[in-house]
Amino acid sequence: MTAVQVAAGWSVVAAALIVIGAAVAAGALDAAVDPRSRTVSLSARLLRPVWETSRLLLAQRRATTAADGLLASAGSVLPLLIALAMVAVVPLGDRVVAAPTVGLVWFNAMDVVLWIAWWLAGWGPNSVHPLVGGYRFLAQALAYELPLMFALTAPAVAAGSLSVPDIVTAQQQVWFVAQMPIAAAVFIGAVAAFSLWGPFAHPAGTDIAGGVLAEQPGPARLLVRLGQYALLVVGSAMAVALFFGGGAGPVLAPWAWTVIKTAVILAALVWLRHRIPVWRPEKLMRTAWLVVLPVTLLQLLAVSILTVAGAAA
C-alpha cells in the first residue's frame, strides 16, 4: 500500500469521524432548543441525547410477523452510510476527500439512493405504519427531487463545472447565494426533506406512530436518528460549498470558515424544526410542482442568461 493510499484512507476516516461528531452535536443542539423542554434545565437538555442513546441501546427488541430483517436493517443503516458517501465530495476549506469532475452528480445520485433507504425502512418491518411512512416519503421525494436537481444545476452552470471545488473557486468575487437565492433556499429545503426534518417529517409522523421509525428496534432507531443528523450536517456543508463561498472569509483559515458557515445553516435547520408545522405530502407536492419548480426554472434561466452574457463580454 502506497503512502498516497494510506493518506486517502485516513482522510476517509477523518471525514467520517467529523460527520458523526457533528451529528452528535446537532442532536445535543436539537435537545437544547426543543420548546417542549423549557421546564427542564439546560444541562439536562444537553444531556438528553446521552440518556436517549442509553435507553435505545437497552430497549427491548421489537418483532413483527414475516418481517424482512435484511431489508429493514438496510433501511436503518443506509441513511448514515449515504451521508458518509456524500461527504466525500464536500470540501472542508481547501481540502476534500475526493474531487471528481462530476462531484455534484455524485451528491445528487446519493440523494436518489436515499429513496431506497427510506422505502426499505418502511417496507422491511412488514407493518402498516412503517409502510404508510414509506409511501409518504415517495410522495415527498417526487415533490422535492426535480426542484433540487434544477437548484443544483444553477451553480454548476454559473461555474461551468460539475466539480464542487471548481464551484467554490468560482465564488471568489461574489457568493452564489447573492446571484441565485431561490436555488439556495430550494437546496436547503431539499436537505430538510431528504433528512425527514421539520415540515418534511410526515413520513415519520406521530399520526402513524412514527411511520418509518415505528417498528425499528432501539439500536436501529438510534442509527436512523444518527443518519438524519448526519444528512443535515453534510447537506449544510454542501450548501456552504455551492452557495456561500465555501471557505472564503477574512482572517480565519478556510476550514474554519467552512465549519462556521455550516454550523450557522445547521443551527437554523435545527431551530426551525419545532417551529414550522409538518406539511402533508399532497400539500407539499402541489406547492412544489405549481410554485417551487417554476420559480426554480426561472432562476436557472436567469443564471444561464447572465453566464452566457458574461462569457460573451
Second form
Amino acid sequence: MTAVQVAAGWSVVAAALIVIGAAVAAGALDAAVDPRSRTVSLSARLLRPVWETSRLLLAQRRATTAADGLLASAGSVLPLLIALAMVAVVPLGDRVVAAPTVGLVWFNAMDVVLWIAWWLAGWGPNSVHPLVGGYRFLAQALAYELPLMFALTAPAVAAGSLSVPDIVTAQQQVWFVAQMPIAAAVFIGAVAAFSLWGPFAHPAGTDIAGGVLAEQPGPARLLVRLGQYALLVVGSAMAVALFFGGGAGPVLAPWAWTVIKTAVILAALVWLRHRIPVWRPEKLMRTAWLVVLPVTLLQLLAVSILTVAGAAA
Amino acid sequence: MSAAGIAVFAALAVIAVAAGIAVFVVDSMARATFALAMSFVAVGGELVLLTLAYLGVVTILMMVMEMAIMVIFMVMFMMNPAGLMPMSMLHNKRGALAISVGTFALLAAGALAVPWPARRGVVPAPAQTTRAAGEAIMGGQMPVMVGISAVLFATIVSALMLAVPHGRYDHAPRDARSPHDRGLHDNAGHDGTHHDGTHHDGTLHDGGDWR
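What would you give as the form predicted in complex with its partner chain, now that the form predicted alone is on the page?
So here's everything in the complex, that chain up top.
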C-alpha cells in the first residue's frame, strides 16, 4: 500500500460532494431497513430521501415566538458544516484533502463543536421540547466525549503520531482493530452518539416531539437531517482510517477499499438504528463513566505497553 | 509569515477582539457565551498560524467544550435557568470595564514593548513544534507533569464515583415507577406488538423520518 498523499485543491469540492452523496444513500438505506415502513414498497422506500427533500423544501414555514434566529440557524447549519470540516482530514484510499500534523485533534475539536451545534438547535427556537432536547444532548455529550477522546488516543499512541495518514501507514502490518477492539467499538459508538443516532437519539426523542428537531422548519430540518447522515458517513470513514487499515486490501484500488469498509460500518449503524432502544442520559452517564471509561483507559494502557514493548524490541 | 498569513492573522485578531467586546454588548446569555467561544476559536487560529498547530487546535477544542459546560452551569445556578429571557450580562459594570481595558492595554503594551529574543538554532519541523514547545515550557519536569495529569484525572473519576453513588432518578424503589418508566428503563421485556400493529414494545426508539 502506498502512503496517503495530499490531493489537489479541487478535492475539497469532491470530498464535500462525496459526503453529501453518501449521506443521501445512507438515508435511502435507512428507509429500506426501517421496520416501521414495511408496508411501503421497496422502491418507494429507497426514494425516501427524494420525497423527504421535496416535502421539507415545500413545507410551510413556521416560526416560534421570540426565537433567536441567528443561533437557531447556526444550530441547523453547523452539523453539516462540521461533517464537511471533519472530512478534510479523512483519507479516501491514498488521497486526503489535508494532512495536518494534528489531524486527529482536528477531528476531535470538530466533534466538540457539535456540543454547541446541538445545544443551539435546541435553544434557538425558544420552545420547550427543543430546549429539553438540547440539554439532554449536553448530558449525553458528557457521557460519550471522554471515552471518545481516549479511544482516539489509542491509535495515536500506537502510531506515535497525531497525523491521520501516519496512523493509516502504521497499520500496514496489522489493522489497529485487532490490537485495540475496545477503542474501535467505543469510537463507532461515539459516532452514533454525536450524530444523535439510534440508541443515542434521546435528545431528538419521540417523547419530546422530536426534541432538537421539533421546531426546525422545512429547509432547516432538511439541513439538520443531512448533517446527521453526513456525520455518520464521515465518522464511519474515520473509523476505517483509524482502526480498519484505511485503503488496505487486495486486488481493488485503495479508494474502493475505503468505500467498501465505510459502507459496511455505515450500513451496520443504519441497520441498528431502529433495533436498539434509546438510552437515557442518566443511564448512559453511569455506564459511560463507570464501565466504558475505565475499560477504554485499560485499553489505552494495554496499547501503550504494547507500543513501548514493540519499540524496545 | 507570508503576506496572506499576516492578513489572516490580522483578521483573526480583529474577530477575537470584536467577539470579546460582543460578550458585553449582547443581552442574551447564550449569545454572550458563544461570542466568547468565537473569540477563543480565533485565538486558536492565531496559534495555528504561529505553527503551534497542536496548541491551536486544542485551544479550540477546550474552549468550545468549556462554553458548553458553562451552559450546564447556567441551568444549575441561574435564576432564569433556560437563559431564554433577554438579560444584562453586566455585573459591576465600571469595575469590569476598567479591569478588562486595563488588562488588554497591559498585555498589548507587553507584546509591543518586550524586547523579543532572536531565534536561536534551527526552526523545528511542523511535526516537532509541539514537542519543542513542551520542552521549552516544562523542560525536565515533563514526565512529572504527564504523571500528575493522569493522577489528577483518576482523582476526578474516583471522586465522582464516591460522591455520586446514585443518579437523580435512582432513589425511588423500582416498583414505585410507572410502567412507562419501567419500559424505558428495561431494555429487555419486549412483549409483542402494540394494538395498532406498529413497532411498539414499551421502549423508546429513534424517531425516524415519517413525521
